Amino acid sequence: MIDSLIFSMKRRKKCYLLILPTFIVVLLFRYYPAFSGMYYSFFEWDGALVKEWVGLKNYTESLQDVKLLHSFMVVGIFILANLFKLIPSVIVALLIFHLKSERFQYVYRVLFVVPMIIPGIVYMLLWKFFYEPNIGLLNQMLMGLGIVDVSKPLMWLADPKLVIPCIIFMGFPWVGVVSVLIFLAGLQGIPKSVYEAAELDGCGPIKRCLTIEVPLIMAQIRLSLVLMIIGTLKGFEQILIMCNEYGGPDGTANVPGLYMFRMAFMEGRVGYACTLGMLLFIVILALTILSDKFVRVDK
């Protein structure tokens, strides 16, 4: 057994040499930062010179941190909102898939890919301008309709009651480019024989969608769900650009990623930030396992 394994490795020596640079880069820029973050989470560290072993003190403090608990509650709201935002992507993918003209299908796929060229920060700044209280498009529209008093414009991103709904509303009508392409790929993988059998059974468009197409692209839906959960929990740049480093007024829209960023780069508590990163990793892992367990894919 061992001899055959050694012989096999010798035969594939060139292949291993080809993937070695990639393995080293992944190890250096992915695994090393992760393990070093785990190591420094047990230290009171400022990111430069001051480093003191504190054991589980950072973890104990984080479990009693009210701001951290609030940030997880906020990101939980965003996850629930983003869960519903997957529905328009499924609907749009179904509509494009059922276009009779293959040329139009191709055109729409291209049109969905084009916005990916635009940097994300430009997209966020446009929405920030949309919510601007004095010259923003939203207030201008509401003032023109007489809904909002010109002398008292709504402070969308500066109002604790409005900042979270404003961030959730961003991206309306919430058609995700990547999600649509993933769902389209799943729909194109459905055998034609399934549609022929459904047509013989007299299955209408709505019934076909609910009983055939959506169940058969459940693997793609689960993938999008996992990517959404990971992206929402890790992300903070949207809040940072739209509001500020504190998460808006009174920290209303503060999320764990933004709190970790502030601890590390503004308050100099890099060790505590590493602890927050480890807790965030545990939460992401737990939610990913739960979504994989409850969103079943029948083969």
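For the two forms, the rigid core is made up of the largest set of C-alpha atoms that agree within 1.5 Å on superposition. All values reported here derive from a predicted model rather than from experimental measurement. Numbering follows the first chain given and starts at 1. Compared with the form predicted together with the partner chain:
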Second form
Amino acid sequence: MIDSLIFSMKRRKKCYLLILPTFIVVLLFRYYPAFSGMYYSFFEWDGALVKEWVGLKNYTESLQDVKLLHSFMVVGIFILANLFKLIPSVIVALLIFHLKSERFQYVYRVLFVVPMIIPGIVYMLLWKFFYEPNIGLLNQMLMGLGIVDVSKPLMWLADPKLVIPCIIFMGFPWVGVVSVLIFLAGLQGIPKSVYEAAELDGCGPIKRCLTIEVPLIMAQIRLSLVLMIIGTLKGFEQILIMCNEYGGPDGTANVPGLYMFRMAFMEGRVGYACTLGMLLFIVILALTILSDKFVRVDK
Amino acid sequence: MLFFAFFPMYIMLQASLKDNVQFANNLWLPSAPYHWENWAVGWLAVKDFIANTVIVCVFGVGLTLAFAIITAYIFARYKFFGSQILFYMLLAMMMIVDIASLVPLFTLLRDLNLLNTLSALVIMSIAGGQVMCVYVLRNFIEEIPKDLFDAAEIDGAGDVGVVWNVVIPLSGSIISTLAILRFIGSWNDFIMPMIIMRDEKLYTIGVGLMSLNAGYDTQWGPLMAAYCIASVPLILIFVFTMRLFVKGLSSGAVKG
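Would you mind giving the form predicted together with the partner chain, to go alongside the form predicted on its own above?
Next comes the full complex, and the chain you just saw is listed first.
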């Protein structure tokens, strides 16, 4: 039994050899950090010498951490906002899909995608410039229209009341390339016969959109939804770039990822940061499973 | 809507040709004289960043795909002891969110003395791409008729030969789609370079632009020119591969 096993393993020796590079990289740089993070989360550790086993203390501390709670609330607001920000992508996908000529479809697709392909960081820095109080576009425009007093420019990202709306408004008109392409793919998968039947029943364009197209691309919408939720929960570079490592004025726009980042790299609390990472992971996992259950569409 | 989509690009382009006085006087419209030298200044400021990013992207994407294609081919073609378990071991990593391991990853790289090196970024790119690429490629390679592999083997090709002569030519479209996606991903990567790099000379484009932006006494013209230059490679790649990209992505999305 064991002999034959060893024999078959020997026969397939080259298989093991050829997949070795992938597994070395994945084990060392994906598996090991994931588990060592779990391990470190039980320590009070400054990242270097001082390392002390504290058991569950980091976890109990995090549950009472007001700043962490706040950051989860902020990220909750962002998720809600991003939910609405998916709508323009659906509309654009529908519009492009219903263009009669194939060439126009292609042209519009390119036109919509090109501006979105500027590197994320450039896009964010541009928006940061729009929000700049003295010379930024937004204040210039509002002052020009006389809405904002010239002597009292709005501080936008530096204003605790405005920073979250500012970050939500960013990226207007909120058309995401990937979502549009995913939705388009879904729309193209709808069989022609469904349309013909709808036409026979005297179904107008708006009704057709609401009762046929949107339900039929639910699978794609669900996919973007899950991707969006995960992306929002773990994302913090936007806040880091737009505001600072404290999450804007008084930490108003602090998100969990950023908090973790700051704990690890600014405040030297690596153990606690690992705990936060684990919590974030658990929340994301739970939400993914939940959203998969609840938004499931029978097809 | 298209107007709004292009608006940031427009502002960036026209502002890149102004000096600070023109910029303050008239934000909205291009105005003469056009300062083309801004682009020269911008290029000087970002050329090292771009070079670093290109190195990381090319090696990262190339090695990611080289590793992933071979592994995917093995998993698609052979059943061997533990192949199922090993494959699920890879897939399990899809559930692990990278952010949870960000901090331990940093300490690992520090212990391996890889901080502040471009090779660390290349390795990160390889490790980050394996799971997804192996998964997608395996599905694709499984659909290639097995007879083709056998035929190549009879002609004297080893496994590497089969991959080179059969798998790669037949899965060209999916491989290039993955390559483009990975390339765009690496180009946009910000967090990893930021925590790994200390030395300004080794900054990649994201961190580099950020450091330019944080500088005192901003010269908006050259800065905007630098933004434009940083965007050019991605736009070029995208324009040239648009057809392929849209096709590949849509077929991938339908499957998933």
